[in-house]
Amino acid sequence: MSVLLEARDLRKSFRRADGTVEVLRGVDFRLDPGQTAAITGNSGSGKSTLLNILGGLDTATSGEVLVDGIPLAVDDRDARVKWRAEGVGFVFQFHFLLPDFTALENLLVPVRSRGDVTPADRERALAFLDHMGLADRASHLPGELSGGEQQRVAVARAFMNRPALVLADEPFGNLDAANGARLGDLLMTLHRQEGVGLVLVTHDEHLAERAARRWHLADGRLQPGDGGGA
């Protein structure tokens, strides 16, 4: 089986007035197509930094990221932009919906970035809203939706462009336990239906246990843990 995503000896440091801070100190990671992985760790351990590097939002100080076996070169901005736009869907702790766009229009934003919206695109978006229990909210603006509903739109949006990989950074951190559990179910169902790889950064042990593989980030190093079974 081919490897969808691989990180080799990733290192990331930041310069501050009082010296250099090493956030990642030689991280190795791999994800097969359609696989799920959860990354846990204390706040400030570098989990979001790692996720941003894997998704092409940031670059490592050294080491490399490979997509389908091909290095995602640090100096190749176009390749990283293409990977972000076509290969990766992102879910963040805050939904980042466009306030003047309806729920349906927000789902279609990734599609518009690559060209005209087709009737098939609208059907796909409406089907996602229905799956999320938001069929009657398609024409609502984000301000007219609850926090849980907004995050459901954000989760669906991550899958719109048929990415190979979805990266979720504390996706339910702003939700109560009941809403978080419900959205976790919806996220895992979409992952299986779409057949995409999924990497979760989370403090939620129940969510982490559902991933096929678990990793723990501490002292800048990634250690494998026990997997669950998404």
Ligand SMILES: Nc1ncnc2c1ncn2[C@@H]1O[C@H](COP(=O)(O)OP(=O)(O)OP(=O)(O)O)[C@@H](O)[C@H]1O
Second form
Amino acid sequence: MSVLLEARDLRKSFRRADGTVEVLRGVDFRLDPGQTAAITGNSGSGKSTLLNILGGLDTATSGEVLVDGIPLAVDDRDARVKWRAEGVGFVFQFHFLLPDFTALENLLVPVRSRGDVTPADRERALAFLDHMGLADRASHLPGELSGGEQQRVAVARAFMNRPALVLADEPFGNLDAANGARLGDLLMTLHRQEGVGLVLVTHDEHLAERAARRWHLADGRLQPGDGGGA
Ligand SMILES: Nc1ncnc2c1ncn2[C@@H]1O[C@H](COP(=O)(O)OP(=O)(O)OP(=O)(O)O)[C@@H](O)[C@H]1O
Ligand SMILES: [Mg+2]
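What would the structure be for the form predicted in complex with the ligand, rather than the form predicted on its own?
Following is the full complex, with the preceding chain placed first.
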């Protein structure tokens, strides 16, 4: 079976004037196409660092990331840029919506960065807003949306470009439990509907339980979580 994403012996250190911080110390990870994985871990354990490397936003100090079996070489900036622009959708803890763009326009940003926006793209964006319960909020600016609504736009945006993989870093960390659970449902539905691989960093046990694989990041390594990691 093909593997969508694989990490082999990833290590990451941050060098600073006052010393070196070793964050990742040999992370091995794999995700099949369309599979879900949840990563938990203490604050500062390196979860965001790992997601950034998997998504091509950052590079490892050593080790390999393979996409569809092909190494994402550290010195091949073009391949990394292509992977993060076309292969990956990101959801961050804080939504990073563009404040001067409406909800609909924000959904179309990743499409625009690849080329012209077609009527089919607009239809897809409107269908996503509808799915998110935001059909009547398409022309609202982020400042005219609630925090939960903004996060719903950010989740939908991650799927717009039909990525192979969505990386979500504490996507509901700033929402209350009820809103977080609701957005968790919407995220899982979109993931299934679109057949997209999903890596979810979360401290929410209920959300983590819904992933096929669970991992715990500690001491710079990924260990199988409560789901057995299998
Ligand atoms: N650019 C950097 N330079 C130096 N140290 C860094 C840098 N980025 C991250 N770190 C350190 O690496 C460690 C891991 O950070 P990271 O953001 O990956 O943690 P995290 O698991 O996502 O934490 P949280 O749950 O709080 O978001 C932290 O100790 C942090 O201080
Ligand atoms: Mg983090």
